[in-house]
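Only one chain is given next, in structure tokens, and it is the form predicted on its own.
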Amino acid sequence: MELLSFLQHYWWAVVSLLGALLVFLLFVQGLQSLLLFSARTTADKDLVCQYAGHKWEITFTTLVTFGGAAFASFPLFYSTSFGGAYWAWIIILLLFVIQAISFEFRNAVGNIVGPRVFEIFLFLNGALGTFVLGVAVGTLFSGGAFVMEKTAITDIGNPAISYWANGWHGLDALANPFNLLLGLVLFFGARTLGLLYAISKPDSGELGNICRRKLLPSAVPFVLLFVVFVVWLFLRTGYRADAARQFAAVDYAYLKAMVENPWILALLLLGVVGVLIGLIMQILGKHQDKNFYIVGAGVVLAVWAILMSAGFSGNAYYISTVSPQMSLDLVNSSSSLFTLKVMAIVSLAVPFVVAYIGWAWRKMR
């Protein structure tokens, strides 16, 4: 594999990976959708905006970092996206807003509103945001109705190389019932890993007995969802690049990435048995102080090994769904050799980062 190719895969599994950690790290959107229906008393609501409250930044951080990393690496990707679906990512970016602002606000001297205003906008975090990212994600294998013209670049009045087809930007990934089933599987997920951080916590109390009796309800949808979307996702069918780079439709596509990079499979099947265990361990009260950890290392892997899977093996990971011969898959969209080199040194400071994050995640207990 020449170099270029490398450093291809390589910024798409590092992009994967911050695309899997933040689905761990939505546990605290999976909290905040416990405060509308499930904690009602005020000391049960301090409780929780107190365990989200000290992970929060951690989550918005991976977010931007995610985000930066997608632009620095696949920037046609970044702009087709960010710059055509930006209804869609508005949207995600106001409800990660207003939970910034809530967490400032809601026992805030002079808040003439109340906390109810501000506990609101944390589940609406919790709860929308967590869907509608999912949505945003599933358009990486469901595509979007994007138009690309490079040659436009060159137009002083109007230089973007890509639009949408249509004037939805973005809304129409809403419509579509695999984006949805996604948007559902995000959902249910962050929750159930929030149950398991509160139930984890020592000083619960009448909060963890709450989240014990809300994890069932959370965690057989979570599962139940979560393997549908992976038969359906295998049966789905995607489009790879010939040797004259014109794209062609290929039946079972992500399946067969999977099964042309066996490592790939492996991390997919060691995330769905490490959910597995750390589920049934929680159901027969076993090890309550691990499970939240052993269930969201399984979350990563399987996460990882999807978000992978869209990419490898040549799949688009972004077809257009107006014009297949426009899809971006990792040859068309990187960045320069230069550039992605230079990125990979930078990247040799990734362990540091890690490491920072342990400690930040310790000392904000």
Contents of the next structure:
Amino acid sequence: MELLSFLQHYWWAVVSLLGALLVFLLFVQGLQSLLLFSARTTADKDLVCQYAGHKWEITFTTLVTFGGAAFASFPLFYSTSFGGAYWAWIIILLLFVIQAISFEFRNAVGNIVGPRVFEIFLFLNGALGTFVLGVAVGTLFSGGAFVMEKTAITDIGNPAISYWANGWHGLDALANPFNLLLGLVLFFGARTLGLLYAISKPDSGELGNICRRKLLPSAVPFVLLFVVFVVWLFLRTGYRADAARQFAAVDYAYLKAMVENPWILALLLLGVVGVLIGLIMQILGKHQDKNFYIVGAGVVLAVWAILMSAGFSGNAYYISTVSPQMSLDLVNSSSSLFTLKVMAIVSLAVPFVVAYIGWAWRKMR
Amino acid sequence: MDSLIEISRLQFALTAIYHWLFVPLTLGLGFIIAFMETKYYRTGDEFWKRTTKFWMKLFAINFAVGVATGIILEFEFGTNWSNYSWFVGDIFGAPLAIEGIFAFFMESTFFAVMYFGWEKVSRKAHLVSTWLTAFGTNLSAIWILVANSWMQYPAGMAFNPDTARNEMVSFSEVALSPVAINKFLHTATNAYVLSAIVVIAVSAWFLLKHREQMLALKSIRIATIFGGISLLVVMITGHGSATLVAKVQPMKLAAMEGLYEGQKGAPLVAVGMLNPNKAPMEQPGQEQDPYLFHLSMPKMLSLLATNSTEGYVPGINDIIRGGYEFTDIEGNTYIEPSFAQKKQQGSLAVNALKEYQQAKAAGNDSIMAQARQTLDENFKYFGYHYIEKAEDLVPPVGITFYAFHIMVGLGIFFIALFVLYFLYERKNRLESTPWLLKLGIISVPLVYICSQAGWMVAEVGRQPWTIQNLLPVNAAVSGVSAGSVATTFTIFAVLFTATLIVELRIMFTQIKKGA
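What would you give as the form predicted in complex with the partner chain, now that the form predicted on its own is on the page?
What follows is the entire complex, opening with the chain shown before.
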């Protein structure tokens, strides 16, 4: 594999890993989804906000870094998807921005609008934010109605190199059942992780009991919907470019990507096993302080594998449903060799970053 | 198209303005808190812990909103400026990613330890976390300012006609360009001055109310020294900014001064009011005076821009007409081409790109090579192809001129403020000088205006360019509907304003509550 191709794959793997870590860290949002309907007493709400409030910044920063890394390594996706699916990304943005202000303002002295407003914000971020994010990620497999033509920049009358072919500007992603399914998987997954996190805390008291009661109604749909999602994903048709850079339909493209890269398939299986072991141990009442981490590790591995399959083996990771020839794959959308090299050197610092986050996490438990 | 550009610019400006309302306080307050906690660590005196915690609360309130508005800016590069994101994403994306990996994680991780971890980590680990939070917030400022500077002075890249975008060829030229270094120092120290004035003002209010005297006096001492030193750096780098702007964005400098006709030994307007009827390139014999009135300092603009009292500073009309000798930032001296010549070269470059791509599709190597050569020779003025007429090259002179003069005028006022506070604090006369305390409180809105004015000079003054000379706003904007952007603009405006109101109320209540 030549260096450019290696780095394109390396960066797709890094961005996918950031995406996978983000999904794990959405346990914060899962916790927030308990507000309003599950955690009803002030003490329970305070505890939810304390647990989530001590960790939300790591989730948020991972989201920002996921965006930044995607911009740096695959700028054409950033340009095409963000500029085209305008409303989908704006909704996600709004649902996350309201989280950032809520923890600090909710119980602050002098809060003129009262805590309830911020609890609603946190609930919306927890319930809808995860769902819509899942819908948006679904477009990595289902594609979008975009037109992308790099040479358009020479057209003085209309130099935009990409635009959405219909007036929905990305809202049409919400009408695609596959995307909706992934949205539900993400919502139930985040909620399950949030419940497990609260259960793992020794001081969760009554809130812990509520979470134990709520676990099965979240974990069962999470696992079942996830299985349906994976089966559907494996049955999907993708697109791959040939040597002349012409995209053609490929049946079972994502299953093939897994089979062609068995280590990705192994990660997926390992991830699924992790999730199941963690959940079964929880149901059996064993290692209640560790199951969050076991299920979390499983989620990271499974999501990492699934996201990698979107771009590996030559799969177009952002299919134009208007004209498949305009689809984005790792080759036509990545940064230059030089930038990918610089970024690869930068990425060597990531273990150091992970190490101090780990230190802080342990200390702040 | 015009309405789309205007509303997209307005949305970005709105987000940037609100972001910069919350961020500068955290940049400087982080260090002030770290100094205070260091005192606590060294002396073990509970007074310093209490003082640190008080300022930390104000830091935390601002921090969260800064994070919230920051992510919107990051998204808006893609949602509203998608052409830009591709055209320069290969260079611009890297600082953004580095910012995330290094700075954001550092500040958010250690912020949590700093804010919630008093009882959970050792005193030493807590102190280190506080310092790392301060460094983290400043580190993120470095990278986003590197990215911004690159837009003002694109360096370290080459255009690739195969991918129709600019690609990075030297990371150090991007990260360590003189514009980037100067911009970071100027912007960061400006934020420190702002933070110092906020600390002084809150402390002054306590002294007027005869509350928290010890906290107030000690805080003023730290803030005066920190802010005073920072203000010195602001002044030095302010001069550096002017010199660099003269070399990389002479049109911005001309707009800052309302200078239409250039001259050697150009004067600097100290106070003035622009003539609203003045227009660029007026008919001979019908030229209007640029100013309704003005007081100017002879030769000072030349000194500021060229480090020589006799240096030539081109005016707006000169830059459009060209024909004068110009030395760029790399030291190359040449006769500046006219707008018409630049536009011609820009069109040659864009058409050569089109030709190159057509020849590539047809597999014609010789035409490709020829087109490539034409493109390379004329690429310097690529963006001029999209500029319709000479007047479009001129930024809004009024906003740029007044913002610049407000910034400088307030900067001079702050020198006096810091000198007075320093002297009165040394002589222990602050508590008996209520007018000075009140002056400190009044300075808070002034320093925010000053800081915002600085950004207006930088950003309005570089119009119509997103990337200087290479990509104007009309070629950078997303292909989204103006109605959609108008809707999101309204949503953001309501959300930000509501957030600001709630935040200010919380800040005031927190201050009133005391330590």
